Amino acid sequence: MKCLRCGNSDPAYFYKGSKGYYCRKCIRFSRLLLEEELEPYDYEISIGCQEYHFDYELTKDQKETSKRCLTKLTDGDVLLLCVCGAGKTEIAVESISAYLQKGLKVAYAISRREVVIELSKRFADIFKHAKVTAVYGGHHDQTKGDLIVCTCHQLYRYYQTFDLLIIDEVDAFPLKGNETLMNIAISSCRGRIIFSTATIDTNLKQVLKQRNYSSVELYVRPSYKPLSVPKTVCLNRYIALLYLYRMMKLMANQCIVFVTSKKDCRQLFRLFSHFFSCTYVYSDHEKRDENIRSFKQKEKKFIFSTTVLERGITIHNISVIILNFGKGFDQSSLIQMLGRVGRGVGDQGGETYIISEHYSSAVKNTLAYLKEANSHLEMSVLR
């Protein structure tokens, strides 16, 4: 027995109900009987929808990387490995256009709902003649379009549908370590996949071992400025609070303060809101969108956040402080958080700090990654 949708073949996860056997590993996406046949989701692509236009000029490196990516797709999948802020979305546009021109189906999948909303608007501006459809939890009445932008969870609706699937932030929650969801994502594609990320973890390596792929890398941001290497200090929790207060007092920029739990998020907000203009956010906060908006509009100077803001958000001239306590963040999260700084052209960038209980391997590897990426930048500038 094998589930067509999630690839599960473990007998322990199959249950015989009144209508036959079904897979319990992916049942939350809908009950799928083993006897049922899944079919590609059929819809038409509009003529001329491939035309695209940027309101800004891509850099020479972005253009070269974009062409390499499209070329490599003729041979197999692509691992698009770019530093944070290098413009992975823009790099994928030429490939998207080439597939749409042939009348083929394309999807851009990413983990978080708010990023889907933001990206769908960006793609609508880039592909002005295309119907860009955003599909995410609570917003799936319309599931057809020229370009589908969706959360990874919504890919279960599109079995063997896409000729090109871009999975962005493939190393992030909820895909990270979730074999079932990854298999569902892969099963939605009958053609090529672009695995887009800034870092490669063990889980992604296992997925790539089973794929025929080529790597396309870009270590240069459009600004040609180096990635910010954080000042790292090791302090216990109580001394860290005093150190944080001092830093916030001296901070000129807006700042995201990343914490490891919702509890810390709430407690630090209650404490520091007596002294500073601040707000807070975590994934299931009832005022999440409102609080993020107030920070983006510069109504608040500081925002305490869990990993919900580690990806898919660009705010000019911000600083980042990471409180790496408790279980601590892994390397991928640390790199993404620090990557919020200095993303845009003309962005002056801010300061970056890691305050940690101990000098963990994740912190050590993050610093090594940033220095290595910056060495690639130096070589690129010298070319």
The other form holds:
Amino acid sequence: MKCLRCGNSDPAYFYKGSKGYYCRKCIRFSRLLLEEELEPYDYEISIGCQEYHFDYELTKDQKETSKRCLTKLTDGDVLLLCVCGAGKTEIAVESISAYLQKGLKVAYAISRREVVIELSKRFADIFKHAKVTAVYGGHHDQTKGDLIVCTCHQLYRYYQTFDLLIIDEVDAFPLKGNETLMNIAISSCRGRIIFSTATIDTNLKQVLKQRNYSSVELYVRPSYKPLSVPKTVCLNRYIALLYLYRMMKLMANQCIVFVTSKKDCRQLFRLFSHFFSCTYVYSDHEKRDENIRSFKQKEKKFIFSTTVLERGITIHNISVIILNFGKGFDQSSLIQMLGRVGRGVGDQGGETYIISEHYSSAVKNTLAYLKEANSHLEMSVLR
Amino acid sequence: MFIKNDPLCLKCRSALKVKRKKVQIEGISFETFFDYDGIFKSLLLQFKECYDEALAEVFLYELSDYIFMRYQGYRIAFIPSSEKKRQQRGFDHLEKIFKEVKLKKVHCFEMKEEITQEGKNLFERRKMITNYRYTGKPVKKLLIVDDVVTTGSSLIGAYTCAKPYAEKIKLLSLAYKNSSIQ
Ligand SMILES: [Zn+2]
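If the structure you just shared is the form predicted on its own, then what does the corresponding form predicted in complex with its partner chain look like?
Full assembly next; the chain just shown is listed first.
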């Protein structure tokens, strides 16, 4: 017995129900009976939908990387390693266009629904003649189109469908460490996959081991500014509070303070709201959107946040303080958080700090990663 | 004889807390075992919406003997779910849940109109009160069961239409969603 969707073949995960055997490993995506035929996906890619247009000029490096990505796809999968804010979406566009021109099916999968909504609008702008279909939880009446933009979870609807699948933010929740979801994503693709990420975790390593791939790297952001390397401080929890107070007092920019738990988030807000104009946010906070908005509109100077703000938020001239206590953040999270700084063209860039109890390996690796990326930048500028 | 095979792991079992209590809605009281949140909610959704039949025994695992003793002589009557849902699932979810309870069971309710309650507002849910028809024979003791009570309209509806046919009626719901009353 083997589940076509998630690849599970452990008999303990199969259960015989009223309609026959089904797989329980991927049951949360809907019940898939063992003898059930997966619905084929029939859609004719419309002619001329591959034409694309950017409202802005891509940088030289972006153009080069796009070309390299497309050529590598002829040999196998591509591991697209980009630093935060390098424009990985733009780089995929040329490959997408080439596949659409041949009448092949393409999907762009990413972790969170907010990003799906935003990206589908962006793609509709870039590919003016294509039918761009966004598919995410609570929005799946339409599952067909020239270009599918969806959350990774929704890929279970497509079995062996896509000729080109771009999986973005492979190092982020929910794909991070989720083997079942990864298998579902892979089984939705019959052709090539572009794994787009900033870091490689063990799960991705496992997957790549079984696939034939080549990597394409881009270490340069459109602003040609180096990534901000944080100042790291090792302090005891209580002294860290005093230190944080002093830093916040001296801080000129707006600033995100990342903490490891919701509890810390609430407590720090309660404490520091007496001294500073601040707000807080975590994933299931009821006023989540409202608090983020008030921060974006510069009504508040500080925001305490869990990993919820680590991706997808762009604010100009911002600083980042990371309180790396308790279990601590992992490397991919740290890189994303620090990547919030200096994103746009002409952004002055702010300061970055990591305050932790001890110098963890994740912090060490992060610093090494940033330094390496910056050395590539120097080389690229010299070229 | 005392040891049953628990389908849940120890961690989930200890997270799934039984909170037995009596609740009154509009003068009608019923017994309930769980709060509708946390692990109970996710298990029930996996069972009902993802059709994971393997979970059927999980809910009343510790309670089936209690129900048997407490309601001796009663017949279990299930609140009907929409025919469309039943077809999709391939099983009647309430019947599956109460399978291990060794009381007699009857299907004696019918929906006049196929209404699903999901995503309905309070007013629309109230329609359920008049949406049931009693189709069974007259009985002495009837135990009407449901999975989740929100507004109580299903239970109240079934109760009202069964009243002329049964001498004694008790109501039971797995969980109670404590919010939208009033
Ligand atoms: Zn499966």
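Residue numbers count along the first chain shown, from 1. Quantities reported herein were computed from a predicted structural model and do not represent experimental measurements. C-alpha atoms forming the largest set that superposes within 1.5 Å between two forms make up the rigid core.
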Exceeds or equals 2 Å, Cα of residue 209 between the two forms, core fit: no
